[in-house]
Amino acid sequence: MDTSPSSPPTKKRKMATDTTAAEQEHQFPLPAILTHPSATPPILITQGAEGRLYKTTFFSPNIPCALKYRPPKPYRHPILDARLTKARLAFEAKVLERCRREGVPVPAVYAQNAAAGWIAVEWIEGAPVRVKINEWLGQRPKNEEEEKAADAKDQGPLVELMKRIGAAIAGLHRTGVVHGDLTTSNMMLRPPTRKTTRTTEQPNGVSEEEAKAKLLEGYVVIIDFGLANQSQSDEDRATDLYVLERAFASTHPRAENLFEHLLESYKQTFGKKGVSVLHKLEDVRMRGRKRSMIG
């Protein structure tokens, strides 16, 4: 029997321990790609009906990435489930690569293994547009009369953001891609790179007005293309906009009246085609209202 004192745990053992701890924390097995020794244990960001999103690293600990994993569905036949998962992830990667080539603001694809059920894409720094809009609205007066006065005075930053969103969606539709699940949760606001910082009399170097305006600064990046499709149909594009319009009204009711700025920017960016899409949007709205009335 070896009676020599045990050696201290190696780095590899520590990594394995970190991975095991991550599995216990998530309460379900990690995808195989995330069980290998790594300097950065994966972090579960969110779990949906179709998959899980992890924050991890790609190739180097200094390159963060988002890994989307679609686990097997026990309620489906294994062969059918594997085929559907492989086709869905391969198509998602294809759509993202096409959008990147056309200059649409979407995450870059780093790697994929559709057969294993995962795709690794660029990690977008910043916060969801939903969070930033609600944070900005939360700083505004809640009294109706005071809010109307504030609307006339300082709604500029939010209007500019709506225009940037409209232009990004127009670029997406121009490539022949419809998102399928447009919401402000599926858009990120990537903060701009700052080389210099203005100084003011405020202790932190930024005035209250500047700090408020900076909440909505940044580049709009569209994410989560799990339900995307390729289509040149005005009907499909209008439906994409209608889904966003309904989601926006539900999530940001205090800013619902500003949605028209998004549509105007969409039309200007998309040109004549944008005009026909917005005409079709009126038809989609009418059908939506009828369904709501009928129940």
Ligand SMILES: Nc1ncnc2c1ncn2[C@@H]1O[C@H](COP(=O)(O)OP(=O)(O)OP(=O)(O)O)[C@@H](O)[C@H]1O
Contents of the next structure:
Amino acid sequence: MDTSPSSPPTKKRKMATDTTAAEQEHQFPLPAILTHPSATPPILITQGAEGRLYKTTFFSPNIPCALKYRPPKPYRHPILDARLTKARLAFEAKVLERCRREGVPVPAVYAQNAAAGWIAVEWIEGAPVRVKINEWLGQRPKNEEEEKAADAKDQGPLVELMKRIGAAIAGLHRTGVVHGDLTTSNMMLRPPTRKTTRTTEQPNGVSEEEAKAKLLEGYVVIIDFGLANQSQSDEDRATDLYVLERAFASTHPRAENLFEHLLESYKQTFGKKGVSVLHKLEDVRMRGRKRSMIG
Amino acid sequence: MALETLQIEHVPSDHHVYAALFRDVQNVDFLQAQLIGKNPEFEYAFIDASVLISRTHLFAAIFRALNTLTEGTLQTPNVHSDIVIGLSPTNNISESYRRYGLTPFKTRDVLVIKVVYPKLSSENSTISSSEPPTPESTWQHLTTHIQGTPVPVTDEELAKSTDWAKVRKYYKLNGVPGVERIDTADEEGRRREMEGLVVSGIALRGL
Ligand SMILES: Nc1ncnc2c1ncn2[C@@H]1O[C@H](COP(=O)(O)OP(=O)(O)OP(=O)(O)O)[C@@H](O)[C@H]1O
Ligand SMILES: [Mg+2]
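Return one more block: the form predicted together with the named molecule, after the form predicted alone shown previously.
After this comes the whole thing, all chains and molecules, with the earlier chain placed first.
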């Protein structure tokens, strides 16, 4: 978060009144906090069921941030709604801070006004893990036979990524937090900050092979703690893993067989506790299967 | 040297924030006396620069205070004192003044913030002149009354003042796994991590 002395006051800044382009694009009125000037207009990234996520800058023009806004729900009683939103966002902010102190990879909190329905957190560079895995799988042989043969050989980088994810989740669980909505969309893969010396050694750039190997490099950062809870129970932890397992299988069916590496690394990182969580996971799976048979 | 106008993202455009940094200030006791005496000519946030690690750290406290000002939920008599206590991750107001504000004969480097914004007429009752202060008049006033050497409010200059032992204590950064897991050789990595925790501490106070 480096900052340089900011420009003189005479510099023209984006004012609320000339963010109309952004606003039209958004189709939604901006939350009040984003109507004040910033060096670049906020960009709407996602519009979920619960809220909207904007990319903007915080404190200084060179600090990108993710601002999560939960607008009032017209169908809920206004006072109750405000209270629920505030409690939810406050909890999300506290969980992020706790994780950060404990060394679990999550975004830092920059600012919040939970009562007004927003929190601003560190922007994580890179892409959601979902996107990266699909990019990787997209480059794999389409033919099933060939793929099987190739699997054993060169799924190495993906296996390594699965292990990093497992370790990150173990770290999260160890702090007494369960995520509540683990998917490969709620994890970012932040590319490593490269040393410039490497590229100067290779004036011809990187080979296709190398570029491919680099695709899955990076640091796994867990995001979106909107449904997180405090829990130390095997059951809740196993449910967290089960939700991810199901989401993973439907998002990346071609890599489903690699999920075991994630679980193995979770267990390795978490030690004894990990063993009993994985044991519980079998019960949770069983119940899940029964439920889907009935339903 | 001149007063710097801070451009802080997402602050109302009619709110102006000025900053200056003075090194080796000789009359901290005089400045403190003006605050205690509620001298209306000294409506400033005076911060002991040894507790600041960077501009971002400073901006976090200012942002927080401006936000409470806009919401009408100031915790102290005015936005300037709210900036000082805004640095604190805890709710103990008098302790916050002691830690982040001036301490005669201890504070050496002083960071000054002046906020100018459209006040309600009732808020102006203590001020005789109706002319709002300008960067020039503010700079004039500060350099007349502060006996110290003005330096630019850059990360480099702020880093020279930082007392890390204090920062670590006030923001509870000692023995924190999130910091300790970073290689001690990676000083910049550690500094950034601590800055992140300091900013979060400021943002979360009161939740
Ligand atoms: N801190 C961040 N840095 C970079 N990108 C982010 C960050 N937070 C969110 N995103 C991007 O925005 C998308 C949606 O964010 P998020 O998952 O937090 O919102 P949501 O799913 O709408 O929230 P909720 O489930 O609480 O309603 C993410 O998948 C990611 O692409
Ligand atoms: Mg999400």
